[in-house]
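In structure tokens, the next block holds one chain alone, the form predicted alone.
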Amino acid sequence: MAPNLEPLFSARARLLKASDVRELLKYSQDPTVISFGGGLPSPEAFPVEDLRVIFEELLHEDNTPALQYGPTPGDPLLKNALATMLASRGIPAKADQIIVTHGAQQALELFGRVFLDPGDIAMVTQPTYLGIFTALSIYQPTYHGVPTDNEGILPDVLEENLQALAMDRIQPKFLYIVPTFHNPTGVTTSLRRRRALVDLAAEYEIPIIEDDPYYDVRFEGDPVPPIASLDKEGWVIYLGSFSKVLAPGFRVGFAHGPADLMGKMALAKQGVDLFTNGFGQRVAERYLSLGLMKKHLPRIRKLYRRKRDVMLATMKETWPDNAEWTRPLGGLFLWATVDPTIDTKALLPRAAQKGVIYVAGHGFYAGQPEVNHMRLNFSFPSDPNIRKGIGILGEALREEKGAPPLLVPMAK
């Protein structure tokens, strides 16, 4: 009989909870299930031939340095390449102000380690990327949600909240935001509102954590400058990742910010993993410095635009008239709002029985959720599965309301 270790777990360990998305990822390996759940890139988007060339080069280098231990803040070659990349986005980056992490997710966890004591306020958008709750849960923050609309976060509401907190002598530790192709909604925060955020950060001395993993996955419209590129006083910490433009399996992300913060994060990281995957870092460096990422991005953008368009067209054809959804100009997700009487979490088992899964909107909220939303990923499923799965969800929504089945043939 296996020992019962539960009584020995720490109070902090008891705070750990499974992520809704991580629980659904097991379905992505089941060919009988159409998954709109995880944020998986399409296998078609992996630059396999480029990687083959890079692997050969790295494995034939003298002493194979890519396989050796490396410095905790990151491989110097990659940090220099990242500084150049960020400069192209208008961010005056310095290599010594960059830390390379095991995906941007680890950077979020490190922020919790260096910023948060129990009860401290972490400000987030409403809704927000649910991984922030997983990353920070053991540090026991108090979350303060700031509403959003189709132009992104509402700076006026944020300012009112900051004023109210200041009157009570409460200093939030940071504001976390995904401003470009927001996860989960797909919305991009406007330039006007980004400028307002920079002004508020300086006025109220609140760091902004700008999580920007989808910056290069724009397939429509003009780029909007990162918030960090507008910041002249150093209040914006910029996060990025190679998961969406190279491959998530390498687990290479990064953060750029004030030197003292990066130093503290490096110290915190030492106790966790010593350093980030050295081989993956060298692969990412070659991918950047050889211009392979720039060459590959048009393929990714074309692929994901087509998949988005297939999903949008099928929703228009097969979903109830009172359903609404966002139309993202990039990224991997769109956000659907269904009849207000439908709880998408309660609907999920019915959809799963029909062979389709998604992420119910509940987990993306700090506090009381709005229950009639769902996040749909369009990057991973094949085009035929997008058509089939979206049609099945349309049927499930009609059944939930007792509506008659769709009379027109479903998209093929």
Given for the second form:
Number of protein chains: 2
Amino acid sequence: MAPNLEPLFSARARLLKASDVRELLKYSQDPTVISFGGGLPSPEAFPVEDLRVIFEELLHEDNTPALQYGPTPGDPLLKNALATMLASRGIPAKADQIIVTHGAQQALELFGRVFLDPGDIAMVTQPTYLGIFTALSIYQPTYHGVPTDNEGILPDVLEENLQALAMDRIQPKFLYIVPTFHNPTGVTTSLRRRRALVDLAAEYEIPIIEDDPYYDVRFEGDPVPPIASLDKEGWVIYLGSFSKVLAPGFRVGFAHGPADLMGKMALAKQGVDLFTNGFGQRVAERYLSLGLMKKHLPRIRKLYRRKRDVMLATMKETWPDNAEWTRPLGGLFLWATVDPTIDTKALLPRAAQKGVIYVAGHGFYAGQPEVNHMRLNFSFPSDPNIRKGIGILGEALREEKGAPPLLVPMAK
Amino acid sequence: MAPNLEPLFSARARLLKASDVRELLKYSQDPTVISFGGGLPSPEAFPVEDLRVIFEELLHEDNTPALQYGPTPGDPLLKNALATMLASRGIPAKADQIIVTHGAQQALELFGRVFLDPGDIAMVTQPTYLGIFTALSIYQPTYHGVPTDNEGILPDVLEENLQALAMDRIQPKFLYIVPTFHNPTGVTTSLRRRRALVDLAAEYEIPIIEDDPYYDVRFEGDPVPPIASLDKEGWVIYLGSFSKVLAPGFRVGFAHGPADLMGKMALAKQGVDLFTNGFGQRVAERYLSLGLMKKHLPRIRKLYRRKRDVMLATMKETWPDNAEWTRPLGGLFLWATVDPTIDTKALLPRAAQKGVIYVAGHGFYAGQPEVNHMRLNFSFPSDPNIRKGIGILGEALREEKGAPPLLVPMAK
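Could you output the structure for the form predicted together with another copy of the chain, given that the previous block was the form predicted alone?
Following is the full complex, with the preceding chain placed first.
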């Protein structure tokens, strides 16, 4: 009989709450359930042959530095390779402006640590990546949601909000945004609006945290310049990750921003985990420096484009007329809006029973959520499972409305 | 010109302070400096051939799960392998009582998060592993130091302290201890005192965090049972790491304790970094399950035993008479006590100039430090460098006292 430690827990521990996505991982380990839930890359997208080459190189290095302890801000070789990559995105970067983290998620947590006192305002898009809430919530910010549409965040509304806050002499600590192939909506913020964001950041002196894990996962169209590349003053902090373009299992992400801030984050990271796993860092470095990533990306893009198209086609074929969805030009997700009388969170257990899961839109909102959305991941499931699972969801949506089931046979 | 973000920083950010050891890593990247500083394993101790076998296996697994996202508490296969390993140490463990972390350091940080409100008491040995301070300090505990001697922590003094706190109705949140080949002193807490700790934990209802990264790095004598193995009530939380027996670059540690506590820590970890890098976890799992660790450990032990002996012999030969040091039976460190008029922190820059670094004892104390200690790592430097570096330190200690330099030539 274990002792009850709960009386010893901190007040903070009582604020801890599981994210909807992490909880879904339980189901997604069941191979019979078709998961549109997590943002898992397809195993087909992993560059296994490249990794074989890289591993062999790393085991041959003098003193195998990939296996040793390393400095907290990151492997100097990787930071150099990242600086080159950032330059190619129009972001001039020096090594001391970069910190390597255990996924971009860790960078979010470190921002909370460095920026937020209880009650401070953290601005997010509405909806937003839900990991920002699990990262920041123990720091007890007040979230301030800024609405979005099919062109991304609404800068006019943001400006009104910033003005109102300034009138009350309240300084928000930062704005967090995923401008490219947004998680959860798949929407890309337009260049025009990105420019507006940069102007507002400088005018209201508010850092923008630009989280850009999907930059290289574009299926069509030209890249839109990162917000950080438009910023001449240094208000934009830029985050990236190797989870979608190499593999999540190495857990390597990074942040770029003013050297003072990066130094503070490195100090914070020291106490948290000393340094980011050196093996994964050196794998990422080789993947970049040997030009393997550049060679591999077309394969990922082609694969995910096809999967997106299968999902879009099946939705068109099998979903009720009053459902809508985005058509992302890249990334891993699309965002469906269903009949306003359907609560997607209430629907989820029934869908799971039919063998399909997704993430209900609720968790992506600060404050009162819209209840009739779902985030659908198309990168992980196989083509037949996308067809089957989307068909099942279409049927579930019809049943929910008391509508008759589809009579035409489901696409195979 | 980057903007000044400092006015936006949290009050917490102002508490951040670099650990002495992490700062030393800067020097230790300079190959001309002989470092007795960090707790770096020798590159010779890395099981490179085993890793080649493991990597090839992991790249052949169906869907390469080592590269994919995984559940927050840890890879189920690794948790099973850890449960088996813990059982072999006399600790009956179930998978849901284990969480895998980015090094044991991350587990320390999660304890702070889950247990500590500002002003809460965290008990530590005096001296203690200094990473406990960088892990916990943002949670603003009051540290309470319990003295140690050559047999480890002093349970009688601990009991007096616990009694006094109980009289004041103050409940300390936990006692943190490295009982085996203690960092920094190298001392192993005796079985008798371990039993006394278990009794005190149950009597005063205080969790003990037993940090045991060096358990398998024993050069001589029989293993002393972990405190957790003596505990029938569940007050002892047990931490381990693969950094010293496999490689730090994979950044894999773990904690074992009551399922409720582990669940709370997993919730906390969700927001921090989602999960521990899956590649490193699966490497650790194979290293255990294929019996490779068991086969490899004798090589590590033999290597470090030799290095310890070289260090001890050179100290005996070259150090001033009034210096003393511990003779650890395992681990990575020994602890030197020099002339009480010498401040080892003041000596450090002069030693660095002569080409040798170590960690001054100061950082290992809660509150007022003793100033005439140094922690010396023997696992990383080569045998010739141990001889040379220890000789230089001996000379520096003599100079510090105005004593004449050694006239006999230094051992080669």
